[in-house]
Every structure is written in C-alpha cells, then in structure tokens.
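Okay, so here's just one chain, in structure tokens, the form predicted alone.
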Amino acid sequence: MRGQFPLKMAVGATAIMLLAAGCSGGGDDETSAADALVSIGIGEPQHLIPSNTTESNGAEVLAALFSPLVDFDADNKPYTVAAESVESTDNKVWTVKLKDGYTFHNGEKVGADNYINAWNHAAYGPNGNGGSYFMERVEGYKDLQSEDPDGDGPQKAPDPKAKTLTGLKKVDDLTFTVTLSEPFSGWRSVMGYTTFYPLPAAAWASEGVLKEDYEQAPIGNGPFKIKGTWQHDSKIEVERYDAYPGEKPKVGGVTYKIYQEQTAQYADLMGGALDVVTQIPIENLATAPADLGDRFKTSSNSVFQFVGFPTFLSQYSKVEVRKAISMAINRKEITDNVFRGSQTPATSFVSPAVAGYRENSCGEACTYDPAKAKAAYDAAGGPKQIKITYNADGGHKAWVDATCNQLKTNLGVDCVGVGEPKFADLLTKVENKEDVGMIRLGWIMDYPLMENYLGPLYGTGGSSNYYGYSNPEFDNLVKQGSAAPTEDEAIKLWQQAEDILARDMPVIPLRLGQNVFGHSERVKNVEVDKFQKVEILKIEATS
C-alpha cells in the first residue's frame, strides 16, 4: 500500500488535555478513560471508499470504521474477524461464512450481499477504483474491464461485457463463495485488505452506483463510526460504535488530525495538542528520545522506500542509466546521517517482513560504486538534469536533498528535488502522466505475502505501477507463483520474478523502514503494527 504524510496549529494545551482525557473534574477515572477522546496525526487521505483507498492515510481511518474478514497475528498468519470461517479444498473455490451479529453503523445487518455488491463495484473497470486490481483473480474479472480501442482515453471505451463477477455467488444470507480463475493458496490473506470491506445498502444511489457523497461520511461495520463528515485538510472524527460485536475499543473516540507537515505533527505532540505521531520526523530524530523518554517507541514494519522511473519519460528508458543512478547513491550514508540509523539500506525489492526475502537480491545495481556509475552513466548518455518529485507532507525533503547532492557529485549532473504539498496531489499527477521526473514512493504490505511486493508494484496494469513497467516474463512468473500449490513452491517462482526486477531496474530500492513513533502522556498501550497503523483497539487513555 502506498504510504505517506500533513497542518493544524496547537490550541491551548490545558484545554486539549482535558478534552483528550475525557475529564470533567471528578467522576470515576475508569469510566472517564473508557470514554476518552484521543488524537492521531495523519496526512490528507486521497479517498475513503474502501475499494479506492490504496494509500496509508485513508487506510488508517478505514481500519477504525470497518472490520475485515481476516486480520493477521504476530507471525503474519491470517485469523478470522468478521468471517466465521474461510475455507477451500482446492485453493480455487473459497467459501466465506460470516459471523452473525455484525451490523453497519446505520443499523443494517451485514450479510453476503454487502460483500458481493461491494466487490462487484470494486472490480467494474469504468468505476476507476484503485483497488480493482486486487479483484483480478476472481473469475469473470476480465469481462468487467474495457479499453479504448483507439488509445484515445477511457472516455471512449465501450461498456464492458458484464457488470458482475461470475466468481461471486451467494449461498445464504451469511455465506458466499468466491471462485478464482486459477488456484491461489494465499487468497485467505488477500481478503484482509482494505478493498474487501463490505458496503451497506445505504451507500448506493442505484444498483452498482455509489452515492456521490458516500466517502464524506462512510458507513462501516467496524468498532468506530464516523462523527459528522470528513473535514478535508483538517480532521476526521470517529466515535465508538456500541453495537459492535467484536473486541470493544478502550476509548470513546478518535480524532484523526490532518497535517501537511510532519514537523507540525511533532510540534503539536510536544505542545499537548496531539496524542500519537506514527512517524517521528527526520528533523526531530536526534532529540525525540530525550523529548519523549519512554514514550519514544520503535517497532518493526513492512515499509519499503524507493524511487520509480516513469517509462513514459525517454530520458530513463535505458536500463544502463537506471542502474548507474542506483549505483551512485550511498544508501548507508543517508540512513546513518539523515535517518540516524532508524532505517536500513534496501538491497532487495521486498521487505524482510515476508517469507522469501533475500538480502542483496538487487546485486550490483544496489552496490555503491560511484566511479563505475559515472562511467556507465556517461556511456549510456544519461540526462544532464535529474528531478525527484516527492510529497512534502511526508517529511522527505532532507533525504531527497541528500540524494541529489550525491548524484550531483558522483554523476556530474544537476539534480533537484521538487515537493508536492500532498501525497494525493503527487499521485494524481503521476496518474495523469505529467513529467514529475523520478517518483518518490513507499510501500507497506497489504497482506503478508512476497507477491504483494511484486504484482501491484510491477505487474502490467498493477494498482500501484505508476511508472508503467511491463515485462511479460515477470508477469508470468508472478502468476505461476500465485497458482503454486504450496507457499514454498510459490516463493521460488516469486524470487525468479524478483531477479528480473534486478535486471530491469524499474525502480531504485532505497531503504527498509521501521516504526519510529511517539505519544503523549494522556495515552498508553500505543502500538503501531507492520502495516504502519495504530492498533486502534489497544490504545487507552491514562485517565
């Protein structure tokens, strides 16, 4: 899942402390803590429709509003949440039985139709959902897609052959089957992703057509319900949904405060106007341990940071140029000096968080060798100017500037970093194929399989393949791995696919991340998971 980060000035610290702790002077402390309001910093989401939310800010909010069919334990193994069971005898036909008692926040009972209708909408090509790709394995998906035969744009594309997936069948009110076009042993894990949340009947304007304003106040089936509407560039408020049948929240509500700069988040944390910062800014890494004491925390995550080469830009069409730029970057110097050791150099295309990870699978192309890089770059006729565009709301300026300085020195080029105010703005420009130069991107796994770092990012038509990379040999190996009967057999094929990435270098692996976060004295039991999301059911107020 694509990731990153946004401006809210601090108000009076005393007032915020009383509000966040749910205190009113006197009363039972336990009751006050259970009803407390806490705040978490995020960036402006791009969307809040589950099937169209493929970045971390929106996913953070949706994780409070929705309950997934499955979630993952400490060993990355799926366990059921809203599902009673998810079973298959052949890895192709999967039977999903839902737990009885789940309701949407408007009181509607959650049933099989809510999943089937939502997934059909997600898969239908003309709807333009960013998460449509994750429905690709379901039988009938191709018939829901359509392309403009003249290449003049989607507005001229004919209607698809079908509007619903043949692979989705209702058995009864709480049971449905999912038939895949080919067996996939990892399908149970895939269904834990955001795209697979259900939608209520109230979400639809007509059959298959969502209400235009649905994402301004999403109605979910999760532990919290939205309070009011999405206040763009300001906040999103959610409150405890008392009819939720699963594990109960330990606080009364959460305010997701939207920021345009991570440093502003940290300033609010220190000033008493914010409770949780999920990513300590680069500028504050040196002082944060002393600032926060035991409220400065780290934990493992699945973040993979990289820059991509848009294939629609001719200056990056040669693999020799791409490899030379990669070899001219001193990853260790940047992780040591800029990130103060909080991140580690990436020499592979997947994270150690998933089975199948191999250190140094990128090989020579990810080995720092400035002399060899310069010779190769000159021989290949690399561009005289390099531009790296990043989202300014994610705190990337320092490392992008450091990278540009290295490229200037080692390749003799002019290099400039260009900041887009919001991550959503950057994605929009890339989707429109504007010349943004090299693209700063990051990936957090959607589900804990090696394949999740391959198909969405590099597969032809992949949901987050913004650089337009396409290699049929790669696509075929990923597909074969997905159809393998065992995970071990799948990993062998996926590793072969990763080897092709090392050969073609559509992106430059840069860093592997970890969660470096902090919280106020008003909250406790703050944990950030491998998906870089706050464990929303664990957080508590101190009083």
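Worth saying up front: this structure is predicted, and the values here are computed from it rather than measured. Numbering follows the first chain given and starts at 1. Here the rigid core means the biggest group of C-alpha atoms that line up within 1.5 Å when the two forms are laid on top of each other. What changes on going to the form predicted in complex with its partner chain:
Of Y124 and Q305, one falls in each rigid part of the chain as it moves between the two forms. Once the larger rigid part is held fixed by C-alpha superposition between the two forms, the smaller part shows a rotation of 24 degrees.
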Given for the second form:
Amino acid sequence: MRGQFPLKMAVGATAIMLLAAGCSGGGDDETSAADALVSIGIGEPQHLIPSNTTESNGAEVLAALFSPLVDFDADNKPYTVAAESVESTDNKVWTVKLKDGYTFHNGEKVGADNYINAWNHAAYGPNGNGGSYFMERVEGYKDLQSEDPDGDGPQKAPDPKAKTLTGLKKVDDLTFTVTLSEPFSGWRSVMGYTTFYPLPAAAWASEGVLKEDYEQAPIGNGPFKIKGTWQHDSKIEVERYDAYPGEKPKVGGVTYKIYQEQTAQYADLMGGALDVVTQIPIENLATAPADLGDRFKTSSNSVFQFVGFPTFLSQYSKVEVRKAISMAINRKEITDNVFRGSQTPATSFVSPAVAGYRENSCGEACTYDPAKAKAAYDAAGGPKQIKITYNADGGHKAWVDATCNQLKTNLGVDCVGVGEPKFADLLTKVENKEDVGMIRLGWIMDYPLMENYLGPLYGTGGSSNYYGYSNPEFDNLVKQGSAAPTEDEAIKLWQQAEDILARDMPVIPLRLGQNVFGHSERVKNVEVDKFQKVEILKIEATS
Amino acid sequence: MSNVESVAQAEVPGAAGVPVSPDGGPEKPRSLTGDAWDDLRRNWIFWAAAVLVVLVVVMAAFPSLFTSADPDACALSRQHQGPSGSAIFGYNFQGCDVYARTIYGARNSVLIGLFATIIAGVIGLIVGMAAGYFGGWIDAVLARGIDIVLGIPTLLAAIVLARRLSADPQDTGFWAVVFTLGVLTWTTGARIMRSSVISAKNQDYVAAARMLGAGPGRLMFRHILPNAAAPFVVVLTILLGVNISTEATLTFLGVGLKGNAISWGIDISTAAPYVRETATPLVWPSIFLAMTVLAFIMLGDAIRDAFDPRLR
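The form predicted in complex with its partner chain is what I need now, so please give it after the form predicted alone.
So here's everything in the complex, that chain up top.
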C-alpha cells in the first residue's frame, strides 16, 4: 500500500456514528456462539473493487468476501488457499491450478477465466485502478497503458494498444499460466494481494467493463457473503457463506462499523457497542491497558516509518549531512514518549515481518549519538535550517515536532515542521521541486518479501520512490535477487542492496509499527495480522 | 440668523451666572468625560479590569520580564512532568515549559485582538458615520449592508475565510486571522456609530457650525465624532476581548494560528487529548485566555456604565 498510511480519518458526522452504534449486532441469546455476530471498527473504504483497493479499510472487508490464491503463515511462507498449486520452473512462467469446488456467492463456479478477466481489468490503464502497478511484472503490461499527450490538458489519452495481457493464458477451466516479463522468484507471494482476487461473470456489464454498482454489493468467493449493500459511512454487514469449501469461519457474521475517528471507535469499545478496535489511538494508549486489561493486545506488523531527502535539494546532497541528522534523532525517546511504546525504533531499512531482516543493518547511522552527530554535521557544513514536511491528516504533528526539537537541541539548527493538508499535496510539492525539506513517508508491505521494501521505494523509477533516489548498483542487485532461483539466494542479494542503502542513506529509518488493538468481552481469539487485518477465520464469540 | 445667534448665546455656560462651589472658587464646567471619570474612579471592577489589561499588555510586549525560560526549548524527556522550581506550571506533551509558553502566548492573542479590532473599528467608523451623516439612499444602502454582514454566522464564515486566506502551510496564519476577524466583526460598531451620529448631527452646535460654513468633513470629524465616539470606543473595547476569544476558538479548530506559532489556542488544542493524563498544560493557557477576555469585557462594561447617564 503506497505511502498514504496511516489511514485518513476525516473529522465530523458524529450523528452517523451514533446511528451505527444503535444498530449494534450483539447477537441474541438464542443463537449459539458459532452463529454469533461480531463487530469490527473500520474507516470508510475508498472502494470495494479488489483491483482498486490499496488502503486497509477496504482490504479488511474484501478479506472476508474473497478467498486469495495464497495466504501467509506466521513465518510469512505462502500457502495455497483457493489455488491447488502455484508452480514455476524458471520463475518466469507460472502455472496456477485452482481448487475445484469453489463457488461465488451467487452460485457461479470459480474458474480460470474469472481470474484472467479480473486481472486484465486491473492492468488496463484507462480503468485507473489503484492496484494496477501490481501487474507491472506481467508480460504485456506496457501495451495496456497509454500516456496523456498534454498531461491534464484537454486532449484525451489515446486508447492503449491492447486490452488484454499477453502474459495471461488459460490452459483449462481450472488452470492458467502467468508469464512475467522478467523472472521473479517471489511472484507466488505477490499473488496473495487484494488485487489478485477473481471476479464473477455477474460483475461485468460488458466485456472488460465492471457494473457500476458492483462494489455496493461485491460478489466474492470467500468465507463470508455480503448481507444487503454497503451502507456508506455507516456499516457493511457480511454473513457466513455456507457453500464455502475452505476453512469455516467460527462466527455467523461480521458487522464492519464505519467510523470517522479512531477515538470514537475506542469510545464505542468502552461503551460495549463495538467488539474489535484494530488500532487504538495514541491519545488513549496511556489508559487503554488499564481500561482493557488482558483484552489489550499487541502484535507485530509490517509498518515502516521513515523520512526521505528529495534529491533535488542540494543542502542534503552530502551523505555525511544525512547521516548526522539521522544520528541526532533519539528514536527510542520518540517511540516511548510520543507513541507510548506502540512503535519501536527502526535500525534497518526493512521490517522484521519479512525474511532477510537484519537488526541494525543501518549500523552507526541509526544509532543515537548527539556529540558525534553535531561534530559530523558541522564538519560537513549542514544547512542551518531544516524543514520536515508531513501530511497533517495522519496524526504526524506530534512526532515531527518532537524530532524537530531533538534536532534543534542536538545539532544547534533551526527546525520547523510543515503540515500539508493531505499526502497528495505533499507529493505535488515534491513533483514541482519546491523546497519541502525532509518528507515524511510510511510503508506497509504488499507481499511478505524483502524486495517489497526495496524495489518500489528506492529502485530507479520505483512506484513509491518519491525522493528520486537512483543507484544502478542497487537496481542491479534487486533485479538479480528477484531473478534468483531460490529464496535464500535472493535474500543474500537483497541484503547486499540494503547495505548500499545504509551507505547512501537516501532516507532515515525511524520506526517500526506494531498493531495495538483491543476487543470486548464478547469475543476471543482476536488476532491482527501483519497487514493490519483482523484474522477473520479465527475470531470467535465467547458464549 | 439673529434667532440662531440668540439661542447660541443663551447656551454659553456661565453667562447667566457662574456656579459657585462650596469653597467659593469657580467650578470647572463638567463634561461627560469628566463625569464618567469620576464614576470610574470609584468602580473597583474598572480597576481590577484595568490592572489585568495592563498586565497582559506588558506580558505581550515584554514576555522576558516574566520568565527567563525559552518557550521553544522542549525536550521529550521532560514530558508531562509536574510543576517544579524550574517550571512552575510543569511541562507539556513535548516537554516544553508550560509557564513560558503561556506567557509568550499572550503576544499573539493581544496583537490579533488589537489589529482585528482596529480593522473593525476603521470599517465601522467609516460606514457608520457615512450612513448616519448623509442619510437618505446612502444610509439605506449602508444599513442594509450592515444587516447582511450581521446575518452571516461569524464562526462559520471565519472558518471558511481563514482557511482560504492561509492556504500556505508555512504561514502562521496571523494576518489571515486578523483580516478574517476584522471584516466580520465591524457591524456592531457601525450600528452604534450610525445611531450616535444621527442623534448628534441634529444638535444645535452642529447646526451652528454648519451655519458658520463648515464642510461635511470638518463637521463629521471635529464636531460630531468627539461627541459620538464614547459608545463606539466602549463597543470596541468589548470587541477586543471577543476577538481574542474567537482567535483562540479558530486556532483550536485548526484554522487559526498554526505551525510553530505560540498561542493559547494551539496549546489548549494540543493538550486536550491528554487531559486524562495531566491537566496542567490544558488548564493554565485556558485560565490566562479566560482572564484576558474577561478583563477586556469588564473594562468595556465599566466604561459603558460610566458613560451612560441613565445608569448613573
């Protein structure tokens, strides 16, 4: 999920929340625990179309409605769910065999065509799908894109050359092959992402065109089916789909209650109107352990928070300057005091959530040493004024101000935090090469591979390389790693690439995230995974 | 002509007999201002308000007289520490000295209140005086204009306007708030001015001045304004207090001062979510804000009472 994390929570409309709270689905005493209804708090999803869902609210709901080809165990090893097998001999041509017996919620059988059609739709440029970039590796992707000749001007972009990916081929009803433009050993894991869910024939208005109201009541192949439609800004209800051939859910249904503010979710949890809060807001962290007792829980996730140096800003062009700034930041103090221990200091460029993570791969540069930092900063002639630009809607002001205060004290510089209203405003300023100073960024992995923390973020032209870092040696190592025949070999090469980052410091790693969640007494076995989603097949009602 | 002359003559004080004070000396002619001052001197509310206002103004002008601490020197390691010898109000979330920030916060509040009130005063003076003096269609147009601005909900309009004016996130929003408050709050002043001018312009001394050949400018500013100004000044004093409080409200809502400005509104808004942990960073700026607003409003009230003969 691209850098927009954490989720935007708009302010207002408490009336709607009260309305939602009034319709609490607590489940009556007559039904057994297996048929009980539980409720989970989310924000309003942007979309419920798999290929256009790159934020965690929509992904949370879709995970109940759809069953992925592969999922991940506790060690992030992919295992097949809807797929019988995913095989490749050369990491370039992948054969996907589907399990027999899966049906969509309208009774339709799930077949190879459902995947191929959905993926072609995802990749086709004019559809404007947020998850389109996941298809970049598939052969023929470029032919499905077209460039607008005059940017935002009046001329319309020409139609792309092709409408379907040449890399997708149907073998039989339950088998298809995916040909990549370059070998990638991690492709099996990539296919676990939301974008790769299948779509039923009933979803299409005509060939390649989705029905406009499909996302109001998505028909999926998952353990739950939608009950009614998506009630915007209020709730989304799902109920158990009895014909689901896979692992059965342990509850009868889930109500996803939609909130504008995280603090309101927490208040509802306290008031008994909500069962699960997946992210307890910072404001409540000091009191939450006492409020919730053993229902206050933490688990690791894949969030990585950092600040980047746009390469067009010459004052940060010296690596010594970037390193000195990094060494002048006391990460531990910020995670303890601002985040109340809900995040941990980052000392590497990848999250421990993926194989290949090494503690302290950033080395001295991420170790707090104010004296050395000051000496190095002065010697390298660092700028007298430092600026950190952040998006003001994500709750970043507190830690940016704290970081600035540390830099002021430790480096003797002037430091200001500048809050842009939205992340997109920040990106616009970076594109216009304005003096934004350091920029705040965050990353949740898309698929559990070390490569996901390298290629998209630092590769030349990477999808989220907003600062413009480019190093051919790095690009080469990531590419070689992706093409390596085994995961171990791949990791070795990726680790070498990470070492280059530690040397060049294009960004300063700051913090690693953690899920800090809580639940009511009505539910048990609540787990939140590394993608910040509730494990929907594990949650149970207590009575 | 002769008629007017004779009336004017009869009004000259002392012509018919100089009033004699008990000790036999001639008493100075009593003016409205003089009476009001006599009244104010004996009003403890006036003195309390005046002392507070002077204190806040000195605080805004010379904050270093009150504290030697730097309001920008913050360290997370001191987060939410309680009151101590070095920081008598304790430390806030970022580990900044709450006392120092509260003292330094006075400047923005007072300056915004002052500038906004000056803008409101100038607009109100011009519009009110023009409407009252010229009357006729000019009055009709201006008075309806006042009604229209008065009909706009101040806070709602201020939120929209302040956000539009200060779109650049690097801007502290100071002048945006000043302008917003100024252009939205001049109506009461204009109405008061209009009615005072209407009552003053029919006085005989105005007629006399006109007969003597004074033009509209001279009449308005030399003859009418001094006699119509008192209630207007009172309204502006009260408005100053109201503007300070509205500034804090806008800042609390995130559309007033922002970024690295030091202000009571910002401090109140950042401390609010942590009130269950520690209340002092919220309580002290709130008390200072409340006292300042109260001081200006009480001062205005006391002056109004003194100038209003009916309340004497």
